[in-house]
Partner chain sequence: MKRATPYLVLSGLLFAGCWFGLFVGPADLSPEDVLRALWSHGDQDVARRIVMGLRLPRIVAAVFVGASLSVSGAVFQALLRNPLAEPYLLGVSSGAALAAVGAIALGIGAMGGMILPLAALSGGLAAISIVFAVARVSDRLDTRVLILAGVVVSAFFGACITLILVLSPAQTLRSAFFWTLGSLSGISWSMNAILIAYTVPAAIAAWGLGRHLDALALGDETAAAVGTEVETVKRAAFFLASLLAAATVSVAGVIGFVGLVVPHAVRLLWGSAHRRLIPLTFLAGATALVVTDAGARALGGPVEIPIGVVTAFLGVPLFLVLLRRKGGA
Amino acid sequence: MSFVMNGVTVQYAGAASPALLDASLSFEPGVHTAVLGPNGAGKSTLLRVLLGLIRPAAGEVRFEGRPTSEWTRREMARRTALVSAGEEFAFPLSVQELVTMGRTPHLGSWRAERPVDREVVRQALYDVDLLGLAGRPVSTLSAGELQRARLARALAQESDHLLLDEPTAHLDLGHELATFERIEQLTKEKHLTTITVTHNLNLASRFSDRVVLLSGGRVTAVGEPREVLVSERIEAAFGCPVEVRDLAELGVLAVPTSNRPET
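Now I need the structure of the chain on its own, in the form predicted alone.
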């Protein structure tokens, strides 16, 4: 197993309830796991506690058989890549320079790029359809283009473990679909441990092998997409009535419904 959580509870200072409560999960190579749940369910916290960025109040997290506390930041950076939205940049960067930062764990702070590093960066830009924008300042990108640049930086790390926090936020329909397709392809080709936090139930059911459903900091269901994404569980987690439609190879579509009487 790549990551193993046993009885993990995370409590933020001043919060009325835990962000995660007694969570026990494991994640293995070659498997794409989608983490689903409403806002505040604990999805982003789950990723950060796996990476050792947050220490649990109770329980234990192990990475490759060792407690996360025993791993250095550099060791974790070589083995794991995190994509999240909302980061700010302290100095001007081009798209290519941002993506090249993904090579830092392999080079160190002051070593020059090698031909192999430049090729990895070029391939990562190509994979997210940004090769034509490599020279553009990051500050001029749209929100969707910037999110794709963050994903390219993670791909340039060539890590064995890919953790994605809303990787398709701000993307249009075509790039959203292409991103999930590429994530699933890389997971199988490179035997990655991939964990994707997303609100898109349809794409999660179509492109993931396994789903973790969170609600109120608790793991409420784990299993294959069609086992987990049933109306009763979705309604309980998201607090609204839904109709689940099975679209075969296109995944599962959860359509919100209303109990209000027609007028």
Second form
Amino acid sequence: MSFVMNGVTVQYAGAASPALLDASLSFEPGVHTAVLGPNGAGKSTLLRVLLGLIRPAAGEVRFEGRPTSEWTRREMARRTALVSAGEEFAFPLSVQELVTMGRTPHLGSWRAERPVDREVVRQALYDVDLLGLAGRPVSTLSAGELQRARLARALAQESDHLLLDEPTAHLDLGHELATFERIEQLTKEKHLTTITVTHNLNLASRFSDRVVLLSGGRVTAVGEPREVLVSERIEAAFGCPVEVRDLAELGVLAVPTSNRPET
Amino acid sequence: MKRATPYLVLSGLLFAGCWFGLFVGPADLSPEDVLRALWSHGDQDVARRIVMGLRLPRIVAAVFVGASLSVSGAVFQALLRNPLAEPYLLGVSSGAALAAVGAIALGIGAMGGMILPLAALSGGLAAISIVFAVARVSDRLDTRVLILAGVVVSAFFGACITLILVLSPAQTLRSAFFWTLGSLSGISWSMNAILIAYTVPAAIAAWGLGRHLDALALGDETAAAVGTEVETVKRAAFFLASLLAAATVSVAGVIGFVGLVVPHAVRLLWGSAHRRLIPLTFLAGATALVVTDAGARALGGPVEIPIGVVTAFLGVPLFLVLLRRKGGA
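Mind giving me the form predicted in complex with the partner chain, seeing as the form predicted alone was just shown?
Time for the whole complex; same chain goes first.
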């Protein structure tokens, strides 16, 4: 088991209710898990607590059998990579420099980049089809290219656990599909433990092996996409009526049937 | 080869600036005089007394003050994720100035060579300790609170300085006022020794933070995810940048714009990767202040214009040009 969480509750200071309540989940290698749920359901919090970026108020998170609090950030970054939802660029940066940051846990503070580091960065850029844009300033990239550059940085960490927070936000249809295909392919090829937070129920059902449904900080369903993505569960979680169609190999399509969500 | 070019260019300029600086002053010295003064022994030689007692310590001070202010500015900019941050933003200078002006007003500043710099250094470090304590919320350093606390503490200390100046006799007023303007004159070898002892290790440590400062520029969460101990790095960056600034203020007073313009220009020319930016900024800052100081002395004639005024006159137009070119960021 890669990650095991047991009765985890997360409470942010000043928040009225916990962001995550008594959550127990485990994740294993080679499996792509999609985390679904409405805004504020605790999806990003789940990723943060798995990586030890925040401490649970109750319960325990273990990574590879050791409590996450015992891992240093550097050890953790050699085994896990995160593509977070938002990122600011305070200073001009090239794609190459952005992706090279993924080598930080391998280089530490003082070591200069070695040929092996440059090769890993090159391979990561190749994996996301950005080799031709290595020298471009990050500020000139399109939303899709930027998202791929950040995925390349995560790949350059050479970790066997990949956590993605809405990796297809702001992406168009084609780029969204390509991203999910790539994530699925990398998971199987490199036998990664992959956890993707997303709002695209359709692509999640098509490209993930397992779905976790969150609502109000609680895990309301876990299982194979077709077991979890049924209309009653989606309606309960998102608070709006939906019609669900099974599109066979194209996954499950959930279409809201009313414009007035109850929450 | 290409990676080494900026280092070679800046080192060359720095050496040329230092060499030029040795010839600026009321006494006309030939290159032979200067070389003889540098390599000979004994104090009988007038040229040696001018070079080793006046001009060289001033140049050495300019090198380390310029370098330290620039590295301090670069680190503050990374820590605060703001390209417009500068070394004095968080109250170091006002704390140091208050301690120095206080020491002058009480009469203890005039007692000995090292009292004033040490008072200023303690004042600067006291100011940043207050700012740090305010900005530390439940074991995390909030950089937005850091800026606000720094600005407010600076304003308070500024008011204290004004009060002391108003209540002081004219003679005290003049020396205290000159101190707040910044000056490279009268810096002794022992003051230089303190300056170097603080700033060189701090600058090297800041260089070691380079990769983590890159990560920090993308936000705390991403930085932590690539293996940076975010809070440790923020604290280290804050103290190193503050120490660099405080050490310069303690020997040379407040010299504006070097710490803002130099890192900005280096970022534009050679990129923002801090492992390169910090050593390049060190060289560029040293060069900028040595050349500015020598140039100001060569043109100023008998009246010494405070170096802080000169750097403002040069720095402001230069900064406005950079700002226009970059469209505000």
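For the two forms, the rigid core is made up of the largest set of C-alpha atoms that agree within 1.5 Å on superposition. Since this is a predicted model, take the numbers as computed values, not measurements. Positions refer to the first chain, counted from 1.
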query: Rigid-core frame, C-alpha of L93, shift of 2 angstroms or more between the two forms; finding: no
query: Inter-form CA displacement between the two forms at E145 - rigid core frame, Å; finding: 2.5
